[in-house]
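Taking the form predicted on its own, here's one chain by itself in structure tokens.
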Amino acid sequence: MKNHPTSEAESREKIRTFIHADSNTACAELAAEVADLIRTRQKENKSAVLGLATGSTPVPFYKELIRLHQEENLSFANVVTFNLDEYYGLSPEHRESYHRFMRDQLFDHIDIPDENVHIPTGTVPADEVFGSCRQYEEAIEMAGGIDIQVLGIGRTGHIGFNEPGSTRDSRTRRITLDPVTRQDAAGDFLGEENVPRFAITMGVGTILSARRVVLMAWGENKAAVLARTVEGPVTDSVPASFLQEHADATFLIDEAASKELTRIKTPWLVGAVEWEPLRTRGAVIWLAGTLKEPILKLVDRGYNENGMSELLTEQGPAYNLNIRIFNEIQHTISGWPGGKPNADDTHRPERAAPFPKRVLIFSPEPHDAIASMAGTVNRLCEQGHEVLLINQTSGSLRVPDTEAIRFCHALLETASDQETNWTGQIAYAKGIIERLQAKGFNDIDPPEVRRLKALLLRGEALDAAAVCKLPPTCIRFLDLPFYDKGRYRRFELTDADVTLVRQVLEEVKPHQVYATGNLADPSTMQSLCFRTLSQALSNLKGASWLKDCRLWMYRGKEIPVQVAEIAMAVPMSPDQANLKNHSIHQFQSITETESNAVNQNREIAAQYDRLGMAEYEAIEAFERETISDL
């Protein structure tokens, strides 16, 4: 039997979905289930067969399995594993191969026998791929089938590498990767052009053959596709939706990934709700968007016909409710993000005093703050505030080899034109080129190369800040140790990272802090850097200056903030939008999302316009986080 909803609120959900406070809590639950299975099979003298996933999503799950092995003596001697996929063309030794990922993240830390581990081979000749995939299917059958299949989900709705268009009965095969999937992997491969175009993956039919399926999803970037998977029709355009047909499928998600589910986003459509202020504002904005009317044109009938009659009973009539919500949204708009001095700030998002304010802007990698809030940075500087932009990491991992080689060639050309002796510079440039060639394409950079890449990006960051009128003395590169010692999906935060952030806070004693990453996937750079800030602020609780400090959250690579959640909307003129665009493009290596940041700001302005607000060229949006809640 398929799973059925257990409450009215879940009535639109076709797959059992459990929302957890965070990924660690969800992963502990799944790991406990897997441990029970393993121990039960041990007593029966049988194998437990697990289907495993790669990528950032299952990393906390694997960490919990390792803990159970090391601290609670969970043995994996009777476990047989089958991984979902592998990039085609990568050897098992390649740093981004899933063979290596699984060794790093799990297998090298537990007692599973090597012969019990199965991962698709990415190096078989093209004419042998079909036979190799058939053998993989046969190995699963010989093991008795998969007991628990663990999955993540991609932004395209893929499970494994089953991209849109994959059929329900597809089996293990080679597949062409979707452009969005390749964009998402660009950071790991130092550029989208380096991401393999093909992969070997279990098919949808292979996955559905597992006796139990558990899919995990973290972060707001997964919210939209998750809702389509759980509540939408079964369709090959969202391959994960085929899981609706599985008799025992469960989704474990965090709060950020749940935001587009009906019971979270529009709960009045599936039952009674408590009409607290933020939900009320969101409901009115949703109704205006649904009816394609500005807020002040909404009428009682529209509310009643869209599941919101109780709201009218409590807070109506529509005329009064409309005016109140209209004013709330209008009051979020401010061209003075640091507060307007000597002004009535009753209805402004930020206080007038003190002036000027001490402002700290935390950017996980140098491009993050510029892409998200360059216009606001410019306003804060021009309005006289004491702004300090903190680049938490060097960002060197996002700089491709080609940029380092280009610099070295330019240095060699320059040296050849000089009359003075540039022996040292020539030796340096040639040494970098030799190290790049010796390390192999896409292998780990040696320290000298990584330092050069950091300096190249530092120069770009200084240029970008200068466009925003932020002088070099107002920029600091924190170079958190976790970044320089690790790489994407392999980072480990330490007390030293938190200490460096705390020291900056104690030194500046800011009135405003801008940051990002509170809703991101926990493995992302944005989330990791926010955790250093969150922990540092938590450690400082009780400091007198902290009572006067406000924390404003901007969005990095997460989806844009929803209008209902915006606490401060900073409008931009056409000139400021152009300034921001110019600032972003000082960075040589930017993603499509970063390149289109100004268009996202224009869309937020268009949403405000459709609600009946004044028309602006673009708007940068911020949520307010309560520091005491961290």
Contents of the next structure:
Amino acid sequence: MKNHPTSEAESREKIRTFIHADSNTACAELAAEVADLIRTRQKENKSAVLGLATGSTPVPFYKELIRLHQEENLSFANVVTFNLDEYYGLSPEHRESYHRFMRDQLFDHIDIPDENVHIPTGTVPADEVFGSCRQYEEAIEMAGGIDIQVLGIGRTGHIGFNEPGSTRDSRTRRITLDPVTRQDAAGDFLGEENVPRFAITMGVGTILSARRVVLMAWGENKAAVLARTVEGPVTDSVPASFLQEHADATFLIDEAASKELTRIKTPWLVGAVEWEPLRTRGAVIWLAGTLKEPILKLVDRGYNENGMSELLTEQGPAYNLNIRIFNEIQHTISGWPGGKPNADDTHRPERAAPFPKRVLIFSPEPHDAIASMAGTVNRLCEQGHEVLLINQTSGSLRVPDTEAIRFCHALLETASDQETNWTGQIAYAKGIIERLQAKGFNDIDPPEVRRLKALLLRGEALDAAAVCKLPPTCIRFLDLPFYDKGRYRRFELTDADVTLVRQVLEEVKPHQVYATGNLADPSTMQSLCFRTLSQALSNLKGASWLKDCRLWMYRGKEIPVQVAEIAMAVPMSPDQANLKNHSIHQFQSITETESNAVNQNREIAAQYDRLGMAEYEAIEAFERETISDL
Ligand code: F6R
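Could you drop in the structure for the form predicted together with fructose -6-phosphate? We only have the form predicted on its own so far.
Below: every chain and molecule of the assembly, starting with the one above.
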């Protein structure tokens, strides 16, 4: 892995970076390297010292280590571990503590001796933190230093919890978490207000002292910070960039996380490329953005000066190329997402026939489809298509306790206002309130409470859909079992989940499917929900209706789609933008990204406008996936 030659395409990368098809192959490679080290040290009667991370990123790596232990007799008896960090204030038993995480994800499944495991203690009194951190550093030294340090990266560019501002020489210490990091942990703690404000973390200097460092990153949300880390300057505003100064640092990333690297995003700047159609479109859009010119005003010189002279020779002059790409983008715009009946559809993103179409919209949590495509839902309904909105999971984990309590109080008030006897309802409301009061801070909800939260969210989902003119008969709640049995970052899909999705597909035989999550971090809900769909679709390969079915992807919590990737752009009038906002606000528990969704749609419209297209109020955008490629 270490001696991979760098190519011209990688010339801007200052850290050796390997792009894998998915996280599983990357993790298998790292696990094999770790297993080699452990076995070599076993033969020498020495220990292997590993630095470990928590979070979503290393989960598939730990799964592979467990597999190697169970199936290939890899023993961890000679392994010593040091974890990067722990939330300050959380006891080792707390369900979100990193102690607990490591036991659940790795230590309980392998034969590592307890005394070999080291994780910073989150409950040290404030005046003892300094001493305790120093002891941690000493323990690393006593163990002979870290052989391989495994890392993830936060959206702030943190490694461990070394937030922006951390210095190169920092050592283990208590730090204040960045607001972005706390937002990212909000799901785990059932609300940002519950996320600890401080953490104990190894320092940047501690990490750099490891003999080898391997950082992993999955999903599109990491793409921007990853490119800054690998290609940008070394700066304490991106603490991971200090890894450029490490003699043996490697990054293992998946394709989604690689999207902002120069060799992927603008490869013509670092060598010769094949000018296939999609790349050409992306390059022209990029050039227009870089030169701040609409497409039709680009000239030969602009192409030549920006690494695109070969494109110009092949497909120019500029004017011809401009017109072609302008038309291509123009043809992505359609106010008829289900196809325009009886119209020439040669240049439309969706076919005219059949009409009406059977349309299935998959929403991982009830909020997702509304926040991403409420305007399109509205158009599909008003244009007469048979729409079925499938809420894949109940979304109950997002509903705060206060919402359940408010409902119970309203129920008790209503009961006291009735002449008839509402004893059943009163007992129910009191029972829920008692369960919530008995629940410890941050504890998981008992099943009855979780069910109530799911039902409350159902009500909101029906209201949100009604705003888009979608009646209750066109909405289904699938309640996929993986969600109700698990919690964020610890979900496990089973065949039962895929079967439920397959049954809906077989029942409806859709002409169009809308979905999300193909580019998300694999441990997220959105990614898992997409996997239920992609597995169901591949199980159905060969079904005759599938040949006529198109798959349209919308973006949810991932970064917004780039214009070059858009295959269908559905414009929204100012009224529709208001309607969408209204629809989103039917949900009590909306995130900042969701409440900002219409502004994102406005930004896409502004980008189209800057390229020289018509100026719309807002645009909802979709990419197209080929079902047979899944
Ligand atoms: C965890 C840690 C953090 C995470 C980072 C990414 O021990 O130190 O730096 O690696 O926040 O988190 P995930 O993997 O959840 O995206």
